[in-house]
Amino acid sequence: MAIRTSIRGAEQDSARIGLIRRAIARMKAVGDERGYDWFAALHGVSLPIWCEHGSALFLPWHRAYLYYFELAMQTRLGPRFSRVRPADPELAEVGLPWWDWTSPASHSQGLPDAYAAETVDGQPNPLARTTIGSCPGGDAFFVGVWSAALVDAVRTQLEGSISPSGPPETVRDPDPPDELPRAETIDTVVMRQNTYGSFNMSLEQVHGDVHVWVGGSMSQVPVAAYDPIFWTHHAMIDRLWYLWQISDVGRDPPASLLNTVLAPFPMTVADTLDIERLGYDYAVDAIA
């Protein structure tokens, strides 16, 4: 079972953060449906647009999205979303870390060091930025929908969301750290919602605030998932949903939604409701 820990906790363990970097770097070297670029494009570039925002499917769709991304990190994912034996046993149970943007550390320094550092041991940090469309050799090229014309259109119409010239890369423009969402907001507003609909909407609003706070690529849906911080941000969102689910006020989505398929993933809303069945769990704060 994969145990998802806080990124601040993972930073204290060089082996753990090393596995996370290695998993992301491996995905960036894969050009098929197990690859980083393929997953990132699913969020808002490929047609039809699959991602759910502003709807009751926001939380379950993104849980399915993270679930399959994590399987790819673990080298457990084959073409067409089939489960396979891990090709790299050391990565078999690596979990997505979560970024607690409400923590004192985040309100002091903003982005976690593991994602902010440009280099690690003299090499480019795979958690700091992503070249959109990268082949195993590391050279940039345009893949799938990322034609030169689309890159030009994004640079013109979504100015500041990717690098202004050369191979398209993710960029960030974070606001002051203390402008991140506060723990009090989560505890006294979001976590006290007593219907699934109100909780889903309330948490999505906070989620959007963090996207805007990071700025750059994260502030625009078509390119947000190319920034590696996207995945640890959404792990935090998923964790908060899980904590709400097991709280006294937690409720399942309406029965009318449970059989809704979360395309393009072969999962329904009902399939996402038990994270233990999905094979992952969240570390408690004391050991995170």
Given for the second form:
Amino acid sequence: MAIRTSIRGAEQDSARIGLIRRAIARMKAVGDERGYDWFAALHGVSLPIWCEHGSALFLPWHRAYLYYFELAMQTRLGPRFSRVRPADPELAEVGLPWWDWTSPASHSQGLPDAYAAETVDGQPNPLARTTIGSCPGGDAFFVGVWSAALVDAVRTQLEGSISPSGPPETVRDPDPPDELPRAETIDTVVMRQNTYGSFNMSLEQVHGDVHVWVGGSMSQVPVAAYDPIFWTHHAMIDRLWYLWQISDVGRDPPASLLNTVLAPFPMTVADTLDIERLGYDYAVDAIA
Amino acid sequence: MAMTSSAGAAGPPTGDGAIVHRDLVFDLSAGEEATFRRADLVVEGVDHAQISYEVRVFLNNRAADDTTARSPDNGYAGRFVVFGHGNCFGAAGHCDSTIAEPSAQSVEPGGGLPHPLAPQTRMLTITEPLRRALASPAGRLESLTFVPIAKAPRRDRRGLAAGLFKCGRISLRTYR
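Please move on to the form predicted in complex with the partner chain, as the form predicted alone is already shown.
First the chain shown before, then all remaining chains and molecules of the complex.
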């Protein structure tokens, strides 16, 4: 069972944040469909762009996406979304942290320290940025996932979404911290929606606010998932869906949607509805 | 570069590519305006093919633009963000949603997935701003002004942008 805790809590625990960093760095060095870049590309370029936005599948699709990404972090993902015994037992239960962008800390300082720091112990912080299409130290069969032509196209069509020259790197240009979504908005608007459709739409809108708040790579669909903060942002979105699910007003998606396959994942909407069956839970840590 | 919609007779959208006007009919008669507990603005047919953008919504303020303070005094009702598809990275026709089969806008057995660029719907809860508008000297909701702001990756490239915000029907949904 993976416990997803807040990034602010994880930052207080050097061992836990160290595992998260190691898991991401390890994925980055895997040059096949268990690797970081392959997952990031599922959400954007290179084509096809699989992600669901503006549809009733927004929440289930991204839950499936995080589920398989987390399995890869845990070294429990095999080819074609199969599950395998963990290659690295120490990472077997690592959980994605969630970034509470409504918190007072976020509204005063913006990005979490764990994702903002450029270096950790003198080494590049794998949570701060990533070089796209690079598998440092790995068996990089997928190094060419972004052709030179694609790099040029992204730099032209989405200027500022990746570094302007050299190997393509993710970039950020965040707005002032207090422009992040407010807890009041979540509590009084989003969490009070009483149909799945209105909740899905309402939460997706807030989700978009945070994407454009971070700016740079995160602000545009084709490159957003390459920024490591994408995953902690979406863990927060998934957590809010879970909290709504167990609230008095929470509802399942319409029956007509339940058998829909969340391509390319071998999972239907119905398969995403119970996070306990998916092997993770959300918790809040109060560190003394 | 604002889109203004006003209460009145419905009509086709007009504009110069930057400022778009559309007449709307919002029937708040029969005392509904005095009794609603919640009001949502529902914007259908929202285009999301290009870069990300936000739309600031002002009530009864036709002069609103990107420099207008987002305050109740200015009729500010909130904003919504459109997370953009980022233009097309495919070959010719790849992102042309106009040639998608109509049935392909929903998931059907054997029908494939909906076209990813099918227009979206946005909903903005405007309960208190609407109450303020109805309590103003005008006594009614006369106009909506939509101010689209391009959310380019770099903050120094952001601002009003023509052609990003395109939408279809706009409706006001109230709950008693």
